[in-house]
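Here we start with a single chain on its own, the form predicted alone, put down as structure tokens.
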Amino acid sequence: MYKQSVFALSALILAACSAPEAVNVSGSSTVLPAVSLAADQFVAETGTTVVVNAGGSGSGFNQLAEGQTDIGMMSRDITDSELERFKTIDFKRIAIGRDAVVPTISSEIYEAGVKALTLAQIADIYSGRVDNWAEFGGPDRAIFAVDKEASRGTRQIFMGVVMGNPKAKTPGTDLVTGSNNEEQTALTQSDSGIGMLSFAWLNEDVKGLSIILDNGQVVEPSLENIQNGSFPFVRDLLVITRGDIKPPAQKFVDYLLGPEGQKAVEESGYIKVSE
């Protein structure tokens, strides 16, 4: 009986040692759809387990820096303060796709005629200087302004362009959300909302605003304008790694940049960065 137990335990240890090492990925909810889709395909092809979790760009970076995950997903660049906190670590930024943050409104407001705003007008909303859609030719209805958590990459890109400060205070905000999914739901449930979403999250219930530039040109949130960089909120979608990345994680990063990974990026509504 004792020998059988020893043999059984030895077999379990050998099986555990021979099993492919899991790859853990966490961070931006914007980058998550493309990485999750690619991960499903990668698992089917290689048998290596890939666990993907959201939580925001800041969370993904911190978990990577602290060794809690293998790959961080970020929809913004690493800040100087983040690099300073972990200055002994060699981080590598890899763009896997391109996207745009889009000022987004409830479909009811869009259909009532508000289809384009200037950056200054959007800033007026979040600063609390304007709180009724009638000011922009829309219905006489209070504006429901939705913001995101301060650590979210989408928020930092949006506020950097609109307010000139990624960490800007927004006294006009009525609700603070986390993921794109949460904000999309909030805007869908409102008939007077404005917020910020990744381009891939627009649908019939939440409409992207065009931007009126200083020269009067109106730029629509389209794949073409994201690709050519004319839409003001264009950004790279990043995966972040450390210099001590494990081989299975590096293999998955390479997969994201290969044909199947880039196909997953396109199928998720983003622009691929390699053929």
Contents of the next structure:
Amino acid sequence: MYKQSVFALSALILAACSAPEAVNVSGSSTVLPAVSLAADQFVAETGTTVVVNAGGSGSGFNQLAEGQTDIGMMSRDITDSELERFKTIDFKRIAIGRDAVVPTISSEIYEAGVKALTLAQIADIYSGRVDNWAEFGGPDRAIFAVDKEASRGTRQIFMGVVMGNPKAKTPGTDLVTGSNNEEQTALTQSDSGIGMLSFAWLNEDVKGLSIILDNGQVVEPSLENIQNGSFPFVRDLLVITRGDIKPPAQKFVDYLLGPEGQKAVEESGYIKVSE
Amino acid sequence: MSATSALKAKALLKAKPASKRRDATKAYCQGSAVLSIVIVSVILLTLLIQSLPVLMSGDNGLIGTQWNPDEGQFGIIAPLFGSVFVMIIATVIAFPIGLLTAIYISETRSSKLRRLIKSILELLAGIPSIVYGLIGVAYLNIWVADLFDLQSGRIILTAGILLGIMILPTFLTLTEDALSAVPQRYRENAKSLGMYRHEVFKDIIFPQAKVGIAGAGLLALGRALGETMAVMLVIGSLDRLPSPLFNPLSSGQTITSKLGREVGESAFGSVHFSALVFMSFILVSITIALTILSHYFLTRKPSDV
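For comparison with the form predicted alone, produce the structure of the form predicted together with the partner chain.
Starting with the chain above, the whole complex follows.
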């Protein structure tokens, strides 16, 4: 009798685990808002369950490669070393939108007059050579440099452009954060912070810096400059799938590229890739 | 138990002789005990085996302060130091408050009020740690930043304070148990000898209860070491030793926050992953040592009275 009930119980648990047709999406917190908005509509229209989780680009790739998720979200390209590790798997990159990483400063500094910096100046901050806003015409206040976890897509794009190496060490860093949310909170709470955020996360408390190019031209972080690619930190928002993708997951990817999905991309503050 | 299952149980009682049933119960209990021991050993063994790659990989700066997976540097000193540092701060905050409150509750309040206060405190022990973490991010770290005029309150001190608050109920309630366990007649006898209240406590109750208090302290320390979410949110996650070394106002990293941040992005089986596992192995070893010690203290009978 005990045996029977144990069998019945395990059968019940197993049945609960394998809910059919659920699509798991996981990865970059930059791509997440657009995908999760589209997922809401997709669920309402088709009834297929879509579960969207954050965790960062690196985490999204690992989970997809290890088969723990159906779709990975990445705000940077897959690196060679990542591809090297999973040679046997056929990965597919699909761009669902465009975004820019924007060097971001606390609004207090922005209002005190620091509105644009050169890439070299930002590099000086993160490598610890400059630690006071007075050097850049701001208030006499220590610079509070916020970095992100090394595997984050936003970080790798940012450091790739500023320091010339996505994995650069940054001795000037005062705080390390994870998601865009967390970094935004840290910058909001500080009155002299600098960090990096996806374009969609800027608001009145965290201001995007303009970049002074080598020829003296000042490029603002505006939708237009991101669209025409003149802002130096433009990137594609990717979803990654494997060759053995399940049909419902493929349907969701198609949905992301369709008109409704692209509208969700736009509503999340990013730029769409197709009409 | 519902009526039908009660009936079934009765039928079962009739069907089997009493001795057989006892045997089954005994086997079930033994099986459970063995199973839990096996689970613990498997966990430890897995951690050890998964740590091997980093232990064998040579030149990886394991006992160092540089953490940089891309260049093969896996220094665990900074998180280890952070864990211990945060634990010490939490202790310094929680233990005096906990001890004094326990004395107040057990020695000066009526037993009815004592039960009420204790049950409220035990409720506190049941609050999920992420809730403490959110409070830490939303309020505590801002207060700390304002207080010390810092750029950010995501520092070792904030994590220590938060942990101190979190382990306070555990420590308090166990300490209070230890104090209340001292028989009432000791107090009465001591008083009848003309001792003052503080003398009764200092000379009679505390010597009896100190073993239990030590056990409570170690158990609370174990909780402080293993806490992840709350610490991760407020400590700043900077893989660097504070400078100067004992500066609680700088950001830091604990083993748990390190694991929480990086496990997801390290590939299973890589040296990076192995280094993280090795860190957790060290953490587990410390916690197990603390638990065994506290068990020893909590079960030992007070001898020298």
